[in-house]
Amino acid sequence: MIVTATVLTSCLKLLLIPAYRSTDFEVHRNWLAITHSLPLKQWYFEETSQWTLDYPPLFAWFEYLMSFIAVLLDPQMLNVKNINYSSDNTVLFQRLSVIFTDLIYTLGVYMCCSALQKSWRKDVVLPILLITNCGLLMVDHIHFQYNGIMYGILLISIAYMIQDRFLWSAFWFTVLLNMKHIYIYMAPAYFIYLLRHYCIGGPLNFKSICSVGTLKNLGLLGSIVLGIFIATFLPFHDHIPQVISRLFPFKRGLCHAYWAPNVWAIYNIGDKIGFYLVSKIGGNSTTPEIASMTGGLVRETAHSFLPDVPPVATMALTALFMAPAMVKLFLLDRRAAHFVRCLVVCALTSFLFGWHVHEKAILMAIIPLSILSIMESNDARIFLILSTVGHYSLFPLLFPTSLLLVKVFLLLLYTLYAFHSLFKLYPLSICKYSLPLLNPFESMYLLGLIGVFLYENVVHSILGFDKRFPFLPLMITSVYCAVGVIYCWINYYIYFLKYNGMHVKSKINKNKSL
């Protein structure tokens, strides 16, 4: 099934080669040019293009290696001064490079499925849910990015964790961090699980914690993690502060250009409504652009009614809301399902409260949750809600009208399969008026996405709001989807904290399920 799903999905990816591509296409072409044409000491200083290199060094080396193939097809794409260069060979090379590197994702899917107990749900349902993920298709193969290889490495790391091969899991996750630092969202779960079940291992007492075995394991783990970081950053040792400044550009503002569906979308809309009401009460009929319903989506850095939110506040909130999950994970027995659930909680918490969160980061929760969806009905229920609303929230990335049917088709096909297959695993129907596995409220919420879609693509134009409120549809989409993501986070967090698997002695190995 994995091979079949990969081949069929790859055929679809080939059909999408001439499709719309975002500015990220130029971003990665520029990074190819920087790493190929300039000496290493200039990589993180080069700023001819506004799309400067801002990924960790391992991804820069990845671009560097690809550039030796790119130069054979069109050397001009590797000219730093060729801004927005997009010859046919350039487009073909970059599109095919994403498709080819997706084989790492396929390998990750295979390793995760192999680590689980043999069953129909693992051999058929899980591979299809992972390989045909419509979010990856939209983000990587239309919008354009290299998320497939990243999530492939993540799945490889998870597969090793399922098998209790802790050092290999840590190795691949550290590699992942040094390719794309956004995965630091998941690092707390890795740290706690490895500390408790690899480093300490035994009972929680002074003798066990201070034993030679614990210190030895801690040293081995630390050596692997630090070794990879040192090997990655050592070539840039004379300008590491410059590299760090590129990786963490806090001046970009609280929110991305299109508000990710998180708590800050709710906060921003509250700021706009509050300013509008105060202005009306004060008799000011004309409000400045910063408070208009269209002014908050493009590089706004200040709020006009509510207090501004500094980066340190988002970090503090994220750490605060993660803390209970970390304590729970530390106390739970050694079952990989606990670890993967905590990964989902960490990803959602960071997505909801993080600084300058990209809407694409929702996939960090959806993809690991796909693995859990075949394990228990509650995991499946949250997966169905989160994957539907999370994937829908990516629609604004594909804004050309020519892509309207494509993105709707991708979402509908994936969502229908998810509901159908998971309902076969868990034939639960709360009432005849609700969707499978969902209650009436959850069903009404998901069906409400139809209304959001109709307003964005039909009603908004009919009302003549195109020029007066051009970004209103995006704001509605972001806020509506934020409600669903927050709902999933609260429900899943409570489910994780209430899980009664404490003090159960069980050892996960290759022949056992999660």
Contents of the next structure:
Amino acid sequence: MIVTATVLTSCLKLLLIPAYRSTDFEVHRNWLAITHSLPLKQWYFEETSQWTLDYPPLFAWFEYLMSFIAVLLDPQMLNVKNINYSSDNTVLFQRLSVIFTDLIYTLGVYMCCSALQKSWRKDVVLPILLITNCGLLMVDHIHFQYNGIMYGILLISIAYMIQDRFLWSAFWFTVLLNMKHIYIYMAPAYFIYLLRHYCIGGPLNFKSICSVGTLKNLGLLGSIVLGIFIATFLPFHDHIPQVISRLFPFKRGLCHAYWAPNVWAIYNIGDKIGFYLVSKIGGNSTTPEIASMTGGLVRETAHSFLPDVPPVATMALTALFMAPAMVKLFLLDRRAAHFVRCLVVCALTSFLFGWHVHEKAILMAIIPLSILSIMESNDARIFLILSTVGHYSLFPLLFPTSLLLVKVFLLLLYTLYAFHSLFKLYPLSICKYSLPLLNPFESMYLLGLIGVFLYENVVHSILGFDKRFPFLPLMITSVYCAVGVIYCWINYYIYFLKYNGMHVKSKINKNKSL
Amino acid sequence: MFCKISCETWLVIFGTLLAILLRTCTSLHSHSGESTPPMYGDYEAQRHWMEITVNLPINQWYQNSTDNNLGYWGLDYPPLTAYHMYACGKIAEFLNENYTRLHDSRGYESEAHKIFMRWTVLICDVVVYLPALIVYYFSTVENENSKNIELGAKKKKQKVHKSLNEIRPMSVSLSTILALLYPGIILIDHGHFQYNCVSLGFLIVATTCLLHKHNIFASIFFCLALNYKQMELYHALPFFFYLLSTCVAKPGQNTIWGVMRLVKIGLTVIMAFGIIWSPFLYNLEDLLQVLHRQFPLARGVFEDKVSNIWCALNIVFKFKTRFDNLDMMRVCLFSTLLALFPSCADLFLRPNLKKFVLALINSSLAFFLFSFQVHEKSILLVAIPVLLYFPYSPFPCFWFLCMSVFSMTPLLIKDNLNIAVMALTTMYIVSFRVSVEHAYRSSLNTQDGLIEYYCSLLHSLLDVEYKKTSRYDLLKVTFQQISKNSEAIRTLVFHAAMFMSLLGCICLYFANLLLKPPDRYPDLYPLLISVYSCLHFLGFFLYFNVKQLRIPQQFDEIKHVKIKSS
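Target state, the form predicted together with its partner chain; input state, the form predicted alone:
Every chain and every other molecule in the complex is listed next, the one we just looked at coming first.
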């Protein structure tokens, strides 16, 4: 099943080769050029193109390796001066490189599936849900990024965690961190789980905490993690501050050009409304550019009514909201499902409160959640809402009209399949006036997405608002999706905190006896 | 409502969505003649027709004039295409006047225009072709399917080694999905750019009506198909002969009743044609000009490399230089009629609804192989009836469908559609494999894959007790064992042949794509491809003919009437 799904999905990916590419395509081509043609010392200093290398060293090494294949196809693409170069062979090479590195993702899916208990749901449903994930298709194969390999490594690490092979799991996660540092948001869950169940193997008491075994395990774990960091950063040892400054560009502003559907989208809209009301009442409208937040380049923007949010505040909020989950994870017993749940909570929390969050980051929550969705019906329920909303919120990434139908059918196919298969897994849920597994309000909310879509693509231009309020559709999309993501987050958080591993099963039994 | 839909239906829904998704993805690729002035390609032809029909009065559409240079993609399809282009052209004009401006819009290409054009095809496809296929499968295949499943259940107990050929018909939903995923029409309509889905969709609707014995509707829809593309003439004879055979009085029927039926059908056809052609009927010259445009004799027996007899024989005998067009046309006409004869005569003399689809295949294949002025795209006209026959014998049909895509590859390579060809064909082959495995598993109730199946076939052939026999006897016993399991050996040989032939296709395809032909023969690979597929098509022609002739006449209709009259 995995092989078939991979082959079929790869065919679809091949078909998407000539599709629209975002600037990320040029970004990655430029990195290929930088790593291939410049000495190592200049990798993080080079700034001919505005797209400077801002991924950790291991990814730079990855690009460096790929450039050796690239040179066979078209040496011109490896010239740093060739900005916005995209010959046919360049496109082919870059697209194919994503398709082939996705094999790592398939490997991850395979390892995850074989790590779970044997049942048909993980033989059929889980591979399809993971491999055909439409978010990855949109972000990697249309928009252009290398998320497939990253999530593949994440899944490998999760698979090892499920098998209780902690050191391997830590090893792969560290590798992942060194490929793309955004996964640092998941690190707390890893840290706590490994600390509790690997380092402190036994029951929670003073004796086991202070035992020699704990220290030994801690040392082993620490040496692996630090070892990888040192190994990848060592070649750059004389300019580490420069690398760090490239990796964490805080100048980029609270929100991305298009607001990711998180708390700050709501905050921004509150700011706009507040400003509008104040100017109406006060009358002294200074009319700042109302579209300043939604259009154009990445830059710092100022709020006009509510106070500006400094990066520290976002970090503090993220840490604050992660803390209860960490405590809970520390206290729970050793089951990988708890760990994966906590990963999802971490990903969602950071997505909601993080600084300059990209809408693509929602995949960090959706992909681990798909593993859980085949385990219990509540996970499945949240998965359905979150995947639908999350993938919908990726739509603005693919703005060209030629992709309109492609993205709609991708989402429709994936969502329908998810609903269909999960409904078959949990057939007990009542669904007279609602979608399966959901309650009527949630169904209404999800069906409302159709309305949002229609407004964005049809009604908006019919009403003639496209000149006066060009930002409105994107604003509505991100705020509408933000509501859904926040709802999922609250629900899932409460579910996680209340979780004791028992109540769901008893519910199913009750239903069966009826 | 969500829970009540059965799994099978869901499968079809997913298949349909996937089919549409593939079509939209293919439409991102390049179209024929993209930015290649001065003549461009079929895309420009269709756009040009929109320009002509919107700007000129209706009787000027087919006339050569200063505003309508027929040398530059003159309209050469029947009026229904012209009306369709008119409707599309009106929309295009509404969207952007530059799309259809007379003279100035020649070779107009832009991103927005491409999206518009692609959408018009997609809408036709979704409105006509996809529903037609789905309705066909669900209304005509299902009835027989349930019967056969019962039969199959009985057989299963008797035989352990059922051949894959016998696992049929394939489940309706699976064959529907496979039909929707057929790459040929996706590549030509959404890649190369044409509107084949309209006429082929009408053809499927007509066939469905006929199989349900709604003869009047069948003839109306066939008239629509024929008036959309005159190439539908490839299918006209089976329709004609079958409908005629229903009008012949059978024993126990009244002759007048038969004549009445004939008159009814005849009137329907004349009315349909009259309505469609009405704007051109006022003037005989107009009419003749329109007719003349449909059948351009001057274009020669074939243009590019086509996988038919004439192109293949052209290697040894240069028809194009030895004969002039008129002689060549006579030769073509004669040989086509000869090739058509067995299947048409059989259909007329021993009518049976079950052989109707086969007769469609045979007639269109005969036209494709032997007739005058054939395009490589015309293989689609054969492929569609084969798609309709697919559930009854999946393997030969699958083989044929792959060959049909292969025979069009030189054209598709020219259009720069390599990636789409590879992706869609791989997808189709893999889906076929999966569904065969699924059918095999569900009919034998096992978890084994195909490999185990082939192993078991081999095992049954070579299951000889070696120790007991001497050397001479060993051969004899093996031979006996093999002859006992003739079904198994036939299956194995057939599958091996199919596998080898498809492997040959892949090799030739990549040779054509990657290798440089020798300087003396620049067309070497396209020619090899067309000869290779022509040989296959000949084989298929024989196979489908035999298959049709083997089906006996249908008598139940006669019995039914007899009871009524008595």
